[in-house]
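Next up is one chain by itself, shown in structure tokens, the form predicted on its own.
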Amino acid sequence: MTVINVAKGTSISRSDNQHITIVGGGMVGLSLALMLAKRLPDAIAVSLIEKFPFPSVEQKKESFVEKIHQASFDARSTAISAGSAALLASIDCWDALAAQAEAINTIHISDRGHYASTQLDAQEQEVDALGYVVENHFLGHCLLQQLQQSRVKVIAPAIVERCQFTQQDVKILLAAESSNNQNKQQVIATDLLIIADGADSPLCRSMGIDSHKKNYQQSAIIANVALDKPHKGIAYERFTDQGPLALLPLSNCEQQHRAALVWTRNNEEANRLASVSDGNFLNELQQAMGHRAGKLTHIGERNMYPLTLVQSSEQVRSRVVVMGNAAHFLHPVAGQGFNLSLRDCATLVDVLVDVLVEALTKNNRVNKQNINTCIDVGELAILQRYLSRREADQHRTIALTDAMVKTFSSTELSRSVFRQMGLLGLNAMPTAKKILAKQMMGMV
């Protein structure tokens, strides 16, 4: 990894290769350039702008390693499903990974109030898990140790202040501010520019990119919980007439077991939960969620994020591809969001690659010297035949998600029904449950 600070003044240039660069710096747009710089030839070059300083090759970080190899009780985590766990392999992260996930045996599927359940379970689906769960710290630093070791050109930090386009590229303006507090524009010339800079993206908005926004009037009240005994890899789902909670399986922590919470209430009563005392607000969990996972013992700082479905009204442009929550933010009832962006991610690289070969192919050149005349990565046509790739598998996870929020948030009676019709078929037909469970290991 290359680290460019623009708030020192180093000038850009580009050369004849084809370029590819990302805005973003997140979970995202650093699994992309990593995906990127593994499979693509070397003619191509990757960089990745960040508004945040990135460390550099030479700064000490054994402290830092140090730290993050220590779980934390109230750290943040990620549902990451078996599908993924292979793209993360195949950009050599899973392996550090593996030793701090805490692997997702069974999903046990339950309404509150109703006999009904029904479960996923790993060993029915003839895999080792069905997911896992990893804390966003370490996964971070699990994918900016491959970034060290890559290819990849980081700029930061740098704000990319307008993009104007040609038919030949697109220029990235940005601005810096260096030390004396002047500014120093920079600007960058990019075949392909990768949007994923989070949802309501700043860079989408300056390009007149719209986002088709739900306001699903609930807020997810997400923390770490301890419970009395081993949760023995089992992740639970438990749908309530005021909105789902899910309880995930952590490593543990200080001796205690954990696991991962995300409620799902309502506006008001997400308000009114988030100040109550940590007993009372363990006892109206205990209550919402029974008894199949033990007492909950402890509870771990609470923070609330309302929630929205966002999607953006284009996902590709000439020389353009919106990705991560800029493309879609989903309600995190199944935890899907992060493992669809990763699919969405390697979906692109397949793409570019398929399209190398057959060039390379129909004009017998097999030298890197050859790859810009070949391609055009930001060709419109490419990056159509990625959207076409990926249309299906997002509107699947995507309605998925939504008809779980509107059919297992709802008192009515119809929809009550239905849900209960809907997990008894579950147990009744063996291939319903097979293709739910392919869905949620995004392995479809």
Ligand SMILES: Cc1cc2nc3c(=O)[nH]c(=O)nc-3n(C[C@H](O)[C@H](O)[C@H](O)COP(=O)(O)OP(=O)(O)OC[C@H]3O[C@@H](n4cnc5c(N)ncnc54)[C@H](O)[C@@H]3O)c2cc1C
Second form
Amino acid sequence: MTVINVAKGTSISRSDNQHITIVGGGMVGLSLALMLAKRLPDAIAVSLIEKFPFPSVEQKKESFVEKIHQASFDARSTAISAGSAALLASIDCWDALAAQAEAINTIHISDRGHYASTQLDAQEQEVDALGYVVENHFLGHCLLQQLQQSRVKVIAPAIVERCQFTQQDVKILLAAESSNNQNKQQVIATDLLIIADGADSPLCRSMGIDSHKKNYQQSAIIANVALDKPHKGIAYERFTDQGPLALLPLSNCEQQHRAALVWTRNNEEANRLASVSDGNFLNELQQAMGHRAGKLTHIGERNMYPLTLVQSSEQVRSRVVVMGNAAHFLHPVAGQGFNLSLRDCATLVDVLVDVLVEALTKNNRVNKQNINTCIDVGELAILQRYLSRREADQHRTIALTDAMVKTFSSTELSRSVFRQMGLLGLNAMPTAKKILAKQMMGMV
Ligand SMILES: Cc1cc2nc3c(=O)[nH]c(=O)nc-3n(C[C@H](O)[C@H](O)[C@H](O)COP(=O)(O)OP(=O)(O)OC[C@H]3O[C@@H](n4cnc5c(N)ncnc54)[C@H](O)[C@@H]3O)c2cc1C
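Now show me the form predicted in complex with this ligand, since the one above was the form predicted on its own.
Time for the whole complex; same chain goes first.
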């Protein structure tokens, strides 16, 4: 790793090693760093820069939760598809996660006030589980545990201020407060810069990479809910006049049956709900949910997320790839954002591995130790190869999510009828159900 402290006017030199540097240590940045470190040879260095300090995983789980600041690892839970579970297993995170993850055996989809409903079953789809639900802070704990054992060079806390591009590399300039010596600006030279600094990325904007936004005028309220009976691995997806509501099965805590709530409401309603008492909130929730999941007995801390579809106008440039929320920030209705990004990460690593293998087979003087001398990981053609492999899945997943928001948030009669027909149609058409299940499981 080349970290250079430069006083104004000092020239910068770079070592011969190839470097990949990720900006942003959220769920996506961490997962990608681990995949790169695991699958690429040591001659290609991997670094990660994060604004907040990473807590030590030796700390007790409770204090780890207090100490973690990254946006990804807050009080939310994430529905992980079976495909994502396999990718997390490939970076040795799944064994620990599985101990706490709750399997989704059934997804029950219904429309409040109407008869039609449908159900996706793991057994019917011939899989062990349709997906798994993990609490984000525990996912963070497992990813950091692996990071500490990996060869990834971590630079945290440090804020990337801007980047300068040259023919040979990218110079990443850290904010002065990140440096030990305030008179010198820390500069990191890298061959490939991965931007994973979150939605509406400031770093992208500083490079003139715009984003397209579609404000849904909705917010998601998330909280953990206690139930009076076991959830039996059922995830409920319920569509109400004001927006979709999901109740995902969570592992028991202190012998309490729990579920993770994601309730989407228009902004005004979400603000109102955020301020009502726990008792009133539970009453309204129970009314919207009905009694399928049982009686809702307690509600934990409530958090709110404004919802906008944000898509970066460019995902690759020479020496740059935009990933995670910085590339596409999705509505959580279908629980696809992280799953989609994990597939992006895996493909980028696949493409880099393919390029390395091609170089090894073409030139017999090249080996794993000197491979860095004959490829350039920041080459635009390589990055375009990555994007062309990802475009179809990205378009499909974003379109499905957007269509679900439109169809299932609307009070228009035509959409309501369409919704009913859709649910009944799914029951009558096992093939359509299979396609939907495969997309939700990240297996298309
Ligand atoms: C309510 C809700 C529910 C969701 N549920 C699901 C689900 O069930 N399933 C699913 O697949 N997805 C779900 N998602 C989506 C998922 O949360 C995101 O895909 C994921 O958080 C994206 O992580 P990220 O690493 O790209 O971005 P972030 O989590 O935003 O991380 C960005 C990181 O970059 C750092 N950073 C920013 N700027 C700088 C800088 N200049 N220098 C250094 N570091 C910097 C930040 O500190 C942060 O740690 C949900 C989202 C929401 C809002």
